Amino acid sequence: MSRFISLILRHRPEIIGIKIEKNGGWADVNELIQGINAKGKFHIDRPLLEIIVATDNKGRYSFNPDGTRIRANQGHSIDVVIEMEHRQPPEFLYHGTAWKFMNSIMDKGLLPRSRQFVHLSPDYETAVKVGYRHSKPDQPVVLRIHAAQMAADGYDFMISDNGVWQIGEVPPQYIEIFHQGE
């Protein structure tokens, strides 16, 4: 059910007939619940939605302060503007991917493709987990991004509420292969 909510809030709100606010990426909680239930794929109520938000291991969702609206914290392909903190990154950030994408990455860099930003992980372990999504059944490739050097060269980094680093692109000169899967 969490994946279905993610699909709705990040990419396709129209599948349950709701609107996502452009400024902030918010959706009405009651409309989300009603739309999911009307679709018939899942049954959800407010307590279950609160459990999903509170226990999501990636911190994908947030409620607004009064709990009437919900949003995905990042990863949107729809046109929304979510304010994120602009911050100086650590020396290195990481990106997990599949070997099949490496020629393109080393040629063009990391590009957001269908999303608004490139997502980077704060540590190697998280990048491995992310990389598995794209590389199964093979081991992922983990890229080390020279983030501090990028920032020194004028690139602007942001961090979402759930700790995912984001940037418009990562040119190839800032990327090194840190670990290749066996």
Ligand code: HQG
Given for the second form:
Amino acid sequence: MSRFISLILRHRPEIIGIKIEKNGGWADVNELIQGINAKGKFHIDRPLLEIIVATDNKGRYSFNPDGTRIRANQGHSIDVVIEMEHRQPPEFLYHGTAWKFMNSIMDKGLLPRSRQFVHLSPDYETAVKVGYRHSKPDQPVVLRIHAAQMAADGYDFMISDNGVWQIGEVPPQYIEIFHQGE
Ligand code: HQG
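How about the form predicted together with this ligand, since we already have the form predicted alone?
All chains and molecules follow, beginning with the one already shown.
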């Protein structure tokens, strides 16, 4: 159910016939509930939606203050503008990916692909989990990104409400393959 909501709010609202506001990425909660139920794949009501939002393991969703609207905090491919905090990054951030992408990454850098931004993790362990999504059953590769150096060179870092760092791209010179324990 949560994956389905994520698909709707980040990528394909049209599959249940709803619109997402460009400014803020908000969907109307009643329309979302009715749209999901009309589709027939899942049945949802407001209390269940509230549980999903409150317990999501990555804090993917938020309600607006009066609870009438809902959005995904990050990860969109559709054209929305989510206000995010622009913040000075730590010295290093991390990115987990698959070895099969490495030639291209070291050639072109990290690119957002289908999403609006490249996502970077604050720590190694999170990057391993993200990387596994693309590398299974093989071990992922974790890249260490020289984030503070990038910021010093003028790159603008943002962090979403659920703590995922976002950047437009990471050129190859800021990327190194990271081995745990270094
Ligand atoms: C790779 C999950 C070839 C990139 C996670 C990644 C994350 C390149 C894949 C969030 C490349 C894109 C996002 C290049 C980047 N050549 N491959 N030049 N540049 N790539 O899923 O960062 O569960 O769009 O390394 O926790 O893996 O959805 O991005 O492997 O925060 O909430 O292209 O998704 O969150 O894959 O994951 P994705 P991601 P949720």
